[in-house]
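Heads up, the chain below is alone and in the form predicted on its own; it's given as C-alpha cells.
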Amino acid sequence: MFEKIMNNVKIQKPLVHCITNSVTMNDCANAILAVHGSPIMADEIKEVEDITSICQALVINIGTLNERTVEAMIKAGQKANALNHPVILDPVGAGASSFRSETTFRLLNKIQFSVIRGNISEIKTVYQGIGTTKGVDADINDIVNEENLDETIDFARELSQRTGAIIAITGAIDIIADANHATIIRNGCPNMSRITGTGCMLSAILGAYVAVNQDSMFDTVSCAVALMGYSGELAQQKVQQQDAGTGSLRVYLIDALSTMTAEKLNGGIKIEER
C-alpha cells in the first residue's frame, strides 16, 4: 500500500530543515535519519533562508518558543513558500499560553502550510481560535473517542478547507483529513505518551515524507502517521518481552522506525477510510 512512498524517501534521502523544540531536537534528528532522511536544525534568522533554500521541506515546531525564533520561523516559512517547498506546522502547546496561541495564528497568517499536525487540543485551538491544553498534552475533555469521532472528522475537514493544509490529529485514534477525505488510524500504544517528543518526531518524519511525495500528499501523511504508530507498537512489544521501561521504549522506537519496511507496515497497519 505504501511501498512507493517509503521507497521515495529511502532512495532520495530528503534534506529537511527543522526549526523545532529544543527539548526534543536530538530525537527529531534521529527520527529523520531513521527513515532515511537528513536533518538540519537551524534557527538563526541570519541563515534560515539559506538553509531552507538547500532543503526540500521545512518543519516548524513551536514547542520552546522565544521571540527570536518566531521571526526566524516566519522568514524560513515564507522562503519555503516562495520555493514551493512543503511546510509542516506542529503547534505544540497552542492554547497553553496567549503567546503560543498568538504565535500559532501569526504563523498561519504569514505562511501557507502543507500539513498541520498536533494533538486534539492543539488542533481545536487552531480551529476555534482559543483552547486549553494540559501543558503540551491534550486536555482530557478533548480526547477523541468513538462517540465524538465523526464530529472531530467534520471539524478537521473544515479546518483543512480553511487553511489549505492536510490536518493530522494524533492520539489514541489518529485522524488525517483534507477537505474531501478522511482516514482513521488505530495504531500506537499508550506508553508512547510517557516519552517526550513522539509527536515532535512524527512532525519531523512528515517533513521527510512529504518532501519527496508531493504528488500523493494525503496518502503520504497517512503513511507517516501509521509508520510512527506501528513502530510504537513494535517497540512496546520489545519492552514487554524484556520487562523494560520507558527509556528502552524510546530506543526501541527509533529501532523500529529504522527497520520498518512497507511489507511489515502493511501487515500491521489498522487503517479505515471515512
Contents of the next structure:
Amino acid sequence: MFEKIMNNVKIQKPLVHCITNSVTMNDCANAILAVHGSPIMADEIKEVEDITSICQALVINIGTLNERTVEAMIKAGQKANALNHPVILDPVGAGASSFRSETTFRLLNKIQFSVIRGNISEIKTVYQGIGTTKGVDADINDIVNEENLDETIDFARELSQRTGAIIAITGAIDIIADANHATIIRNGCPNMSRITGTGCMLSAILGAYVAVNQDSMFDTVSCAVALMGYSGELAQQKVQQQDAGTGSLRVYLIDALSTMTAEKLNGGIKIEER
Amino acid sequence: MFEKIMNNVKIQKPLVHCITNSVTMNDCANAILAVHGSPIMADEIKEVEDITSICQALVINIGTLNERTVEAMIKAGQKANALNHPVILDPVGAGASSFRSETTFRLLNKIQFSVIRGNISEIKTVYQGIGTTKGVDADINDIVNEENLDETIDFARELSQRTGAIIAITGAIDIIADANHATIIRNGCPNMSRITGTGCMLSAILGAYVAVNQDSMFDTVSCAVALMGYSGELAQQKVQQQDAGTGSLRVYLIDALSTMTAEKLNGGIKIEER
Amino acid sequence: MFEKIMNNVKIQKPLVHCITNSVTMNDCANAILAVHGSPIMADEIKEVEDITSICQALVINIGTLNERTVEAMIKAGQKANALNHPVILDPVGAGASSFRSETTFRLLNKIQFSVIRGNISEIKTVYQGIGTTKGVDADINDIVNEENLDETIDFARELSQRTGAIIAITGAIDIIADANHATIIRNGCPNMSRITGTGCMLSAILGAYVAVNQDSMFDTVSCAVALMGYSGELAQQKVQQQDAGTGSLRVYLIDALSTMTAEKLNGGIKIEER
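Hand over the structure of the form predicted together with another copy of the chain; the form predicted on its own is what we had up.
Every component of the complex follows; first up is the chain already shown.
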C-alpha cells in the first residue's frame, strides 16, 4: 500500500532542512540519507531562511535548544510557512524544563506545523500550550496501553483539530491522528528505547516523506512511522541472531531503513484503522 | 562482587544530566543507555537548573567548552550540589589551552565533585588548580607504568584528599583512589585509544553508576572503570576474530556494555587493592 | 608508491586541530584516529590559538558554521599561517546560502590554505570568491564526467594558481590539481554518498596526512584521496557480501581506513596523471 509514497522519496530525493539537536544530528542525517532523502543541518540565524528556501521540508527538533537556535527555529519556520513547505515539530523533552515548554508554546504560536511527533509526555505538554485552560486530563496516563488507548486517540484527534497538524504519538503503540482519522501501529521493539535517537530519526524521516507526498499526508505519516518501527524489528532480529547488543542495533536499524522496500514493509506492518 | 552495584543501575535506570562535548555526545548517550541509565544532554543556561533537578547525577565534560557552556556548567553544578546529587568532572584536554586549564580551576573552585576522571596529564592539571604552590612533581611522568605506579597512586590519594572527590586516572593501568583506598585495574586494550570517546563514555557511565550507589561510591567507581575496560577487551576480541577495525570496535564496545552481567565482569576483571 | 607517506602518519601520529561541523564531528575524530592521527576539536575563540599551536595542522570545515565559530576559524587560521602549519579548507555547502558563500570568501581572503577540498559545486563557489569578475563558466557542469573532465582539470589548475592551494574536487571522479600537476582518481563507490561525512572525513584525514608530509604535498593529497575512495570500495564489498546497508557501510569504512596498508592501497588504487 505504501509503494507510491516510498517511491516518491526514492526518486525525488527531497532536500530536508533540519534544525536539530547535537546528540542525534549524525543519526538523523544518516537516517534521511538511508531513505534516499538529502539532509542539510543549519541553525545560524543569518542563513536559515536561505537554507530552508532551497529545501522541500523543515524539521525542528528542540533536543538541545539554546537561545540562539530558538530564534533560528522561528525564523526558519516562518519562512517555510511562507513557502508552503511542510514543517515537522519534535518537541524533545517538552515539560522537562520551563524553557523547553515555553519554547514549544512559542513555536506552536508562531509556526504552522504539518506534523507534530513526540512521546505521550511531550505531546501532553504540547497540548497545554495551545490555549486550553484546563490542562491535560489526569487520566491520560503517561504510557499508552490497551486500557487508555481509545482515550488517547481522542486526545490526539482533538489536538490535531486545534493545531492543524497531524499528531504522531510514538511508543510501544504508535498513534497517528488528524481531526478525522486515526491509525495505530504496533511495530517496533522495546530495545529501540535503549539507543538514542530513534524518535529524532523518525521525525527527520518524516521531513523527507511528507516533503514529496503532500497530497496524501496522513498515509505518509503512517508509512514513515511503520517504516521506523518495522526497521527496528528487523534490526533486533539480527541482533538476537548474533547475540549482539545495542551498538549493533543502531547500525542494523540504519541498514534496515536503507534496504527497506514497500513489499517488505507491507509484509511486516501491523497497522489498524480506528 | 559488583552484582548489587550493577543491579541498582539496571533497576533504577537513573536519569543523568550531561553537559558534555559535541564530539562524543552521541556515544555518551548510547553508553548511558547501554548500561540501563537514561541520559539528558542540556547546556542552555536558562534550563540547566530545571534539568539537573529532575536528574540523579550531573556529568560535566569540558571537551568542546565555550564561554556560553562554561556558565551553564557552573550553574548546573551548583544546583546539583545544593540537591546533593553526585557531580562527575571530566577535564578533557585540561592543560592544552589556558582557557581549558582556567575553566577547570574555576569549576573546581565553585563545584564540589564526587568523582574526577581523566588521563594522567589532565589530572596533573587538575592538581595545579587546587592551591598547590609548587606545581606537579616532575617525576610523575605522563604515562603510568610499573616504575611510577606507587608514586602516582600517592599523588591520586593526595589529590582526593584535597578535592574531596574520588580520583580515577585511566590509561593502560587505571588508578582509582580516595584519601584512604586505592585500587588499580589492568583491563582494557591499546586499541581503545584509537576510537574517540572511551574516556568520555566512562565518565558518562560513572554518572549513572554513582547516582544509585552513593553508599558504596568507591567500589562503584572501580566497578564502572572495570566495566569499561573489560567491555573494551571483549570488543577487541570480536574485532580480531573478524579481522575488522576500529569502526567495529566502537560498535562492539557498546554491544559489550549493553550485555555485560556481574558474572561476566567478575570473571574478567583484573583488579588489585593497593 | 605511498608507503613513505602512510608511514610518516603512522609513526608521527600528528595532532590535528579541527574546527568542524557538529553533524560529522565524531566521524572526523574517528577517521583521524583510524589513520593513526590524533584529533582535537576546539572552536572557542579564547582557546583556538593555543590549541592550534600545539597541533601540526588545522582543518576548517564550515558545515554548521555560525557567527561565533567563523571568528574562531579566522583566528585559528591566521595563527596556523603564522606558525607555517598546513591549513585545509572544506567549504561545505558553499553556495547554499549567502552567509556560507561570504564566509568562504572571507576565509579565503584572510587565510592561506594548503589544500581546498570540496565537491564541484562548492569548488565553483570558491572560485567566485577569489577575484574573478566573470563568475564560473557555464559549461563547467555540476557533475564531472568524461565529457567535461579536461575542462574541469583546467579549472582546478587555474584555481590552484590563484589560491596557492592544492585543489581536490571529489565525486564519482576525483581531481587533484596544483598549478603544474593534475591526477584523477577513480576509486570509491556511489553508496558513499548515502552516508553523511565521507567528504568531511577525507578533509580531516588530509589534515593528518599533509601535517607530516609537507615535502611531498601533492602526492600526499592524492594518497589521502585514494585512501578514502578505496576504503569505501572495500567497505561496500563487505556490505554486499552480507546483504547489509548504509549503517554497516559507515562502520566498515572506518574499519577499512584503520586497517589499510600501503601494499593494499597500491593494489587497489585507480590513479592517472593528466
